[in-house]
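For reference, the chain that follows is the form predicted alone, supplied as structure tokens.
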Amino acid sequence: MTGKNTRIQREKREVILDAALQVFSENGFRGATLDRIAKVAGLSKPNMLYYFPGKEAIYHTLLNRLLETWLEPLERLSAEGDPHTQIMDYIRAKLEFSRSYPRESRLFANEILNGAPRLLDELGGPLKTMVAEKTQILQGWMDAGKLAPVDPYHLLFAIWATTQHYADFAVQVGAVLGDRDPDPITTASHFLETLFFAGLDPR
């Protein structure tokens, strides 16, 4: 498509890449198909392939959004304010978006896991600039002495995993939760702030 949508076409993508997201969450790229999506969409595949030339277009479009949802969080990080404030913010942004966003999470671990061919481009360049500019904001805390000196790299790498597995786990996390836990996210986000400041207080 070209030239400006109208609200109903602005409407009828929007239908398609949530019924994308559905089925490459669910499948992988390999897995999904023209015909699935176009079936949770509830259009004809004609109709659908007149506003996306094919599946790999739609794929591209979830996940460079993804991305530019991924870093928005990260890229708050300011090194003018309170480093277990900061921190904390941002650990609770991943959890909400755990919470919010779980299948644009497990899009983006699908993705990593099969060797992210279509990410590469974005996680050597956007990405990597990125935490490159963040890390040295934390490096910077722990050069004041205001955090422990601990790698920086591998403190957002801990701070992902941690975060991102109630979204990409979370089936065995209600599994072994049951009723124990209406609300993991809360909870995890207490247990997250003891874990890492129990670590990271220069004290």
Second form
4 protein chains.
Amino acid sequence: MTGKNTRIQREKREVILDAALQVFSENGFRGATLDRIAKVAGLSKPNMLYYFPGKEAIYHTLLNRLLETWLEPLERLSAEGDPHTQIMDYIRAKLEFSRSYPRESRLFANEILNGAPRLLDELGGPLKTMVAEKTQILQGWMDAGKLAPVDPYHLLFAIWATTQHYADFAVQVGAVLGDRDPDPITTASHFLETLFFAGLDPR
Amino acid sequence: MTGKNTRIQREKREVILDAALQVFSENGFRGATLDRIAKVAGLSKPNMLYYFPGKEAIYHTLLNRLLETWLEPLERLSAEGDPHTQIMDYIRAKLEFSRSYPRESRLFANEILNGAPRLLDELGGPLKTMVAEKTQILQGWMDAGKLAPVDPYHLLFAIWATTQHYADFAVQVGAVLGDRDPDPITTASHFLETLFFAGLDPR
Amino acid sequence: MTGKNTRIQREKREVILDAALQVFSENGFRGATLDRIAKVAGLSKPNMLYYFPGKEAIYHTLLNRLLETWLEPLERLSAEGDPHTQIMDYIRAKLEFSRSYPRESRLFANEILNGAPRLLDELGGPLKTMVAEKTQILQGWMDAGKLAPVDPYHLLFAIWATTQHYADFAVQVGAVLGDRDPDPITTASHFLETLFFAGLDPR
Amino acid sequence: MTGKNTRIQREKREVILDAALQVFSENGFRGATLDRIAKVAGLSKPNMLYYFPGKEAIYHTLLNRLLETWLEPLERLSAEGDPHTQIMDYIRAKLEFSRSYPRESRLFANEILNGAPRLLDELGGPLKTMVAEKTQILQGWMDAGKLAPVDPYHLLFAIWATTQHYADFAVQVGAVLGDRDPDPITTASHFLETLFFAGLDPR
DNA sequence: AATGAATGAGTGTTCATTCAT
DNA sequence: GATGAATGAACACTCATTCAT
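Pass me the form predicted together with the DNA as well; I've looked at the form predicted alone already.
Below, the chain from earlier opens the complete complex, with every other chain and molecule after it.
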């Protein structure tokens, strides 16, 4: 049925996935309705279900793609080059992701927050593997005296938390800042460089 | 109707709110059903609605309580005392909150993530006001040379993000760490002290 | 249980019936709720059900009383005296009933309108019997040349319709008249005398 | 959504409205249930709600149609022609309405009886306006000596009351008459001509 | 005599999914 | 490919009635 990957099929699937991303990220899985997704996508509901077998299928397709995108910046963290640059590149990439793909970030956060019922295997599999690999690199830098000796896992958690915050808690950030900062993510970039590489103690 | 505050009323209301906290924090507002809350609370659905007028009322009661609890540690941040101690006390209080009240943290995160439709006023009101006040204290410390000069708002964001992460993304933290760390929040406490007050540059 | 007719019992039953009359007449049988009746009566719902076994029982008690009151003015229509006076006395009594007991009138109308499921026997029994009797009187007057020869049954229908209208359709009467007539029922009394005994043809 | 007026849509909507008319007129708004309407219409409840957004919408559609039909005979009352004919035409049209559309009449009566919560605006608006206009015509005839001088508003009330009675109180009429009159409305037509244009005084 | 508490059976409405064309 | 139509299962909430005290 959906095996024929004609160009028009692929395009329609993209339109649907984009609409679904918006609706799922704003309402969570159960809060989202196929009606709304179909309306946003500009299709009839049965027509949409011609391209995807059901609500779960749409959601899973989004999640799977998302994990790849989510992992990709971390993938680039390499033992080559100096730690400061490498880590700041990662932080900036994550901030850029929060700026450009806030809906994806919130979709991911929603899923994790609700216990990751449809992502647990991926978290314990591909993600765990890659994290194990990259923490090795961080550990190597620490062992070589190029980086302060800290728990590399929690270092990654701190990077994820501080960067994703600007997408996931955007409403709160906006409410608290008011008009104070027209470009909070750029400010965050500078702030995080100071935080991560100098700390708050005055020199 | 439910105005009389008899002992049994207060107790039942607590039982309901506890069940609701669990169900709402796991599923978000729309994903939660009164059926499930009632079952968790061990009551019939109509009996539950004898104590609260409806789903919204239960949720609002939870949210209102929550915001107070959420703000309370920040409230204690005081200009008196030295910055390092004050800030670390705040970080530890937030971590303790994530350890003891992860469901409350996730309820809050869920609400913000979905656009805070039932909390926007509070965010722009009481929260904004208190944050404005507390960033003044931080700014004062920076002006006095007791703290590295950074954006105080983003400093608060970083504290919130890194501490709440252990409640909100607990599933991911657990999946990534596996058995490696039996007490991640304690590890986080040490890690965050290094991060916030020394940074990652080797000395 | 409810056999003991103490004074206080009788009074409470009256309070309940009065509240029920109001609520039933405004909302019909199904539209009325025991909650509202109890609130209007100033009793708790279970306490109210101590005096009456249930919703149906309250309603039936009202209906039975009502039929008596409804029939009473007709009862007084007597072969003695002249037709004009007798009939106008009946019309005025019915108008007075609409003025003083509009809720009773509407309760009755509601019941008939909805097919009289709880009053059919009474309609085909006591009411039919009395009407048969009274139409005999009317017929007697007509046979004696004291009254224009018309169908006596439809004459009664016309009296009922025109007089009850001021209670049952009070909202419409009020909306149509606006401020034009501060006392429509008195106006109606004069109008109906002309209508019934002179007609509309100019003399 | 339901905007497309396909043939099948129009037909189904009529089926639903017909079923709804029956159920609403027998039970009033609150007494009617969508379950029963759907059963009478021969549809499933959700399917019915595919054609109408909800219970209120069905009811309002009925009411709006009804008011037009209700006003139409009055509309035709014209200053041209002689009063007797004009008024009797109106009375006969109203009786015909009671004969052919008793459910509509009862729906209307039910609404008024319960305070016209969904029709008050119409009563004080279009209805009041048309009545004001038509009473002018009646008044004109009286001023010209072509009609006995009576209150024209109450004259209309009397016409409405006596004609609608045969639909709204049909159960009572039937119970009282028994087998006596196989065609009460025709009898009523003659009776009302005598009543309205001759009165009960013997000549 | 009175009331707080509890519940089974509805009641209007939503929603993912399926059917027919 | 596409859509109008249809439905079973939920879902939030109501209500008459009963229970326990």
